[in-house]
Structure formats: structure tokens, C-alpha cells
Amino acid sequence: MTTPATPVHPDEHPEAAIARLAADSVALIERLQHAGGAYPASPTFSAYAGYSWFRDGAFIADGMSAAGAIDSASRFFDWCGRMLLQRRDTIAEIVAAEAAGTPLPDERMLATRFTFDGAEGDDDWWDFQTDGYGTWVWAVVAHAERHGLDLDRWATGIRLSTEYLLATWRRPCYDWWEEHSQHVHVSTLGCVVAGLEAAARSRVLEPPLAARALGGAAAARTLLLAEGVHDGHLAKWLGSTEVDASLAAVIAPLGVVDARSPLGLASIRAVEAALSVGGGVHRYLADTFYGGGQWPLLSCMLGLAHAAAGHRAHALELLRWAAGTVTAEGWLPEQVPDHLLAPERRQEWLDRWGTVATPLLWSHAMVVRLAVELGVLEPLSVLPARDPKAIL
């Protein structure tokens, strides 16, 4: 077990306590990062242990990059590049099948998560999700731009992801939550747009592929705006009238929708009104996973959207709520059982998978990312890697 977090002194300014938690979170993520670069989703949670997700990991890496942990983020992107290179032939087969009008079935698409050493899991999972392949490209390009790094290091992975996204982005797939595979999800389209636009400006694509990436991003954006908007705000999936908290990421940090535009402001208000209670943010109204609790990482996502819109005070309130979910061990959970949407469904998940994932590295990273965005945490020096076992 890790040692308990330093107690908060009664006279300590709330922002100082958050800054300390954010700095501890950077250290925690560094300690738990696998030697090969993968970020474990959660080191002890039964369904996540031993796996790393492109999507979750990309947001973790973006938080680490923003905090100044350059080597940690770079090593995660190295891992992504290796995963893609190992699947070069699979990607080529998928691309060729799509071009021929004979698309492969969903189970032949790239997986959404991999073991640290690069294997697909041998257990059943809701695997076909395209968002991660856009998100990691967006994150690695942002990382290189932030720190003046040479993107040639990740050029092959960026090219392979671009080809894969161009071939598959129109297909329905599972959303961020491994659900609703029959739909095209607006947050997924946002990840695709952000990734293709980043790839196009990365200068590692040959001009024809860069032009195709821009064309694909424009087409995905057009579809998003034409069919993924309801009553002036972003919707959960194409044709839906509901919202999902993942939509906040389309505004910030992805920046696909301008936070200060009418669509951006309306979307922030819609997510806030439907899903935020006291600063804690639910995934979506029909959520039953562990009873449908409130997620610290989603409070931070909504906080980033508010910050981009110029609403610093409200973004800070959301950050304070997220930081307030920390355990005595200094860990942030995936969700907390406050204001449950479906309390009668919580026990079935406890019986199936045990207690909620804690720590969840994505939660820690989003606290870091929002703390940096608001100036609560100054970017840190790169922290030395430590034995991952020391945290357990």
C-alpha cells in the first residue's frame, strides 16, 4: 500500500491542497507506468488490471505532458507506436476491405485495449472503438508542439492511425463506456476529427495522405454538426436528444468545438444541467454501472470546457469537487456513490467486479490537467521513475 496522503492543514488554502494532490498524482502515475511505457488503467481493479487503453492513456499522457513529465508521456506514445507497428498488416487488411466495399466484421477491427506487453486480451471485451486511435494522435501532436519535440519518432504510428481512421470512422462502434455499439457517437467523432486534424498538421504524412486526413476530418465534422446536434447542443450520438459527459472533451481539451461559440456554450450548459450535481458529473442519465455514480475525471473534463469558455471560477469549483473524492491513501476513484442514478444496480457490479476502480490513473491525470490549465499547479520537473510495486 502507499503511505497515506499528507493531511490537509485546517489553515491550508484549498488551491494549495489541490496543487499538492496534483503533484502527488504525477508521481503516482510515474510510479505505476509500466517499464514499456503503458499506463495501467487501474493496478488492482479486477476488470482493468494488466491493461492499457489508447483513449484513457492518451488523456493520461496529455495530463503528464502538460505537467512537464515529458519522458513519461513520450514513453506512452512510444508504446502506442509499437502496438500499431505490430498490427501493420491487420490495418492494411482492414483498409483494403473497406476500399473494396467488403468491410470486415467488428471483431476483426483493432482492439481498444492491450496488455502491457502488446497482446490483445483473451477475455471477452467490448473492443471495437475508434476514439482511442484519434485521441492518441491528437495527444502526441499536442505533446510535440508543447515541448518542441520531433514527431518523426512517432511518424509510423501516426500514419497507420490515419489510414485506420480514414477507413473506419463512419462505422458505428462502442462509445467511451463500451456501450451502444449500434450508434455513431459524437464524442467518438470528436476524437476522430481531433486526431485527423492533428495528423494533417504534423508534417509527418506524405502530402496525399495529409490531404485525405484533412478531407476526412472535414467530413466527420460536417456529419457531427449535421446529425450530432439537438436543440443547439451536442448530442450523445447521431440522432439522439440526450447528452453525455464525454461531450465536454469535444470542447476541451480536444478543441473540436469552440468553447465560446453558441454551440460550445449551449453544450456546456446542457451537460451541466443534465449531469452535474454539486460539482460531481454523471456519465449519462441512463447510467447503471455501479449504480450510476459521479466521476471525478468527468468533473475535470467539464471544468476544462468551462475554463476554455472563460469560466475560471466554475472550473475551479469542479476541480475542488474532483479533488475532494481522494481517499486516505491519496487515490482518486473512477466514480463515487454520491447521488446514484440507479442505486438498485450498484450491488450487482460489486458482486461482479469488486469495489470501484481505485486508483484510476485517468482520474488522477484529469485532476493534473485541469490544475495546470487553471494555474493551480505549475508544470513540474520530470520525476524519476520508481518501482511500480512500491505503490501497492
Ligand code: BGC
Second form
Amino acid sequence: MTTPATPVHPDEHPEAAIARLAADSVALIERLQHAGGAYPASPTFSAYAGYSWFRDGAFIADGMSAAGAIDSASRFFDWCGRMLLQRRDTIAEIVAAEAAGTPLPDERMLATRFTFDGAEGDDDWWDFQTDGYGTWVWAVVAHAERHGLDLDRWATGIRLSTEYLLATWRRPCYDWWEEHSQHVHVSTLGCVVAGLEAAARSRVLEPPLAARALGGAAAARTLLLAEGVHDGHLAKWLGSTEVDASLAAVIAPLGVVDARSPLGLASIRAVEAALSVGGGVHRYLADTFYGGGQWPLLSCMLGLAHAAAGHRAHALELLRWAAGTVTAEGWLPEQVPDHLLAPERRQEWLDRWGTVATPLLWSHAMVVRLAVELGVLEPLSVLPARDPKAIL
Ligand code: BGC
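Can you return the structure of this protein in the form predicted in complex with ligand BGC rather than the form predicted alone?
Next comes the full complex, and the chain you just saw is listed first.
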């Protein structure tokens, strides 16, 4: 990659600089989107190059949709639909085995990420994560509602995801961070609830499946509230006493827990108190990945939750922190090492995978999403994509 130009003028108003970063981020994501619709997680990072995740991609598409990049988001959802359609027989087997009381093992579940052209790829990964299959359904329904689009285009994918989630959501699986597969994770449940509720209201499901989707969402929500709450706040996994910054997303943008409810407010406070240091948000306290740094995309998730609770000024501070991680090249990283939870563990990851993933498209998209939410970026003011050479 060569150097893009996103010079920040020293006299520029901070919000104007953030608006420009957000607009450039939309252009960057458009430029890096694969012709088939997939969003690369990070174009050059050793362990991610060549793959697109449902989780990252769903949030990226949501950011693009909110910014008015309608076609880009739609094409990602087309890609999701194709990934599901190509695996409809696998889904049918998973659903049938579950119904027969003989569930298939984790290795037979759908993958977490796919190559751009739709293969599982040859590299081992921490597969079996259900969250992305809920998140993309939530995102595509939100996209259609936001822009008045016909959901028929994505109906098959929504149906297949609904069947898949109904058969698998109770199972322990890897979390957002591809760790701790022995647990049922509260943010994963939040994605499942958001996806099933969106599917149920999408009007593309036949009434019996829509009713089952609603029933599944209600059961998942009940479990989340019964076993996924500690001391009045959302917990990292069922039975845990800890928090994880991914819980902010359950409040916003997913909207599964009302930001202004006692549970929403206590969860925002708990994540903030445990994991935010000067606006930079850690994933969770025991994180050792690259030494456990601060993730701009999580500052934005927490910012969205604060915004939903009416705390606009604080949300803006979090956005400023996230935007401040931009490199001289105009790229947002996955994490920064300014405050490390486990500094002694950083080098082993540098040796294993190289420099932290930069640019990470999910980081760019979350800055876009929060900038739109706070009115820093006007969706209609998004600039047309620039010459690719000016960006990468
Ligand atoms: C993160 C995942 C993410 C993936 C691709 C991993 O390091 O833990 O949440 O989906 O990178 O960005």
C-alpha cells in the first residue's frame, strides 16, 4: 500500500477533521470492497488477508448504510446471502440433527469467515461463532428500513440464517474475540436476539418461521437476563462477574437493551469503569492479544451506547479518541499500545502475526457510524470515492 493523503490541517476544527476522516473512511471501505461484495477485514494483515467475516462485515455494512453508501452495504448483504445459499444443505443437516436430538459437533457448524469468493479457506480458524449470523440479519433489516429497500432481495439468506440460529443459539461457541468457546457469551446472545427479532419483523419469513424466530428471540433474551447479568450490569458470559466491551453493542447499535433502562445505564457504567482509560477502550481485563491494547472500534461502540443514553458530549469524546488513533497514512488500526494490560505479551504477537492489523475496516466503519450518529458526518455529504491511488 502506498501513502494516501489525509492531511489534517493544524488549524482545522477537530470535528471537521473527524468528518473528513469519516468521509475518507467511507471511500477507503468502498475501494477495498471485493467486486463480489465482501469486505476484507484488513487488506494486508497476515492472519486476516483474503477473508471477510460476517461480524466485521455486518458492522461495516451498517456504518456504510448509515453514511448513505447504500449500494456498498447492499452488495455486502448480497455476498452474505450467497454464502448462506451455497451452504443450504449444510444448514439443513444441522437443523435436522438438532431436531432429532443428535446435534452435530462444532466442526460441522458454519464457518466464521470466508474467502471473498466464498470458500472456507485453507487456514485453521476459531470457527463456530453464531454472532455474525444474527448481526448481518439485524444489519440488513436496519438497512432496508433506513432506506426503504425491498427485503425480498435478501429473503433466502434471512430464512437460512433464522433456521441456523434457531438450531444453534443455545450452544457455547467462540465469542467476538474468537476465544472462550466453552461459554455462552452475552454479546453473542445479544446479536442472536437482534437478528431473530429483525428477521421476525422483516415480513420475508413465512408466518410459522416468523413465530419461531420471535419465540427464539424471547427465549434467548430471557436466558440473557436470567444468567447474563451480574450486579445489575450485563456480564461477559453466562455466570461471569466480568464485563467485556462488546456488551456496549448490545445496547447500541443493536438496541437489544434500552440504553436508558437501569440495566443499560449500569452496563455502560460498568464497561466504562473497567475498560475505558482516557477514552481508549480495552476488550476485557484479562486480554493479552498484542499486549491487550485499546480498540478504537470499541470506543465507538461505547460512544454509541452513551449517545443512545443521551450522553452526547461523552460520546463525542470517545469519537475523538478513536479518530485520534489514525496513522500518518490515514488508516485506523485494530488496537493501539498506548495503555497495555499485559505489556509482556505484546512481542509474541508481533513475532507471530506482525504489526497490528492496519487499516482495520471495522475500525473505520465504527468511526463512520458514530460520526453519523452524532451528526459529525452528514450522510448526504459523503464524498464520491476518490481515485484509488489517493487512498491506497
Ligand atoms: C478479532 C475479531 C475480528 C477479527 C477480524 C480478530 O482478532 O478478535 O473480532 O472479527 O480479528 O477483524
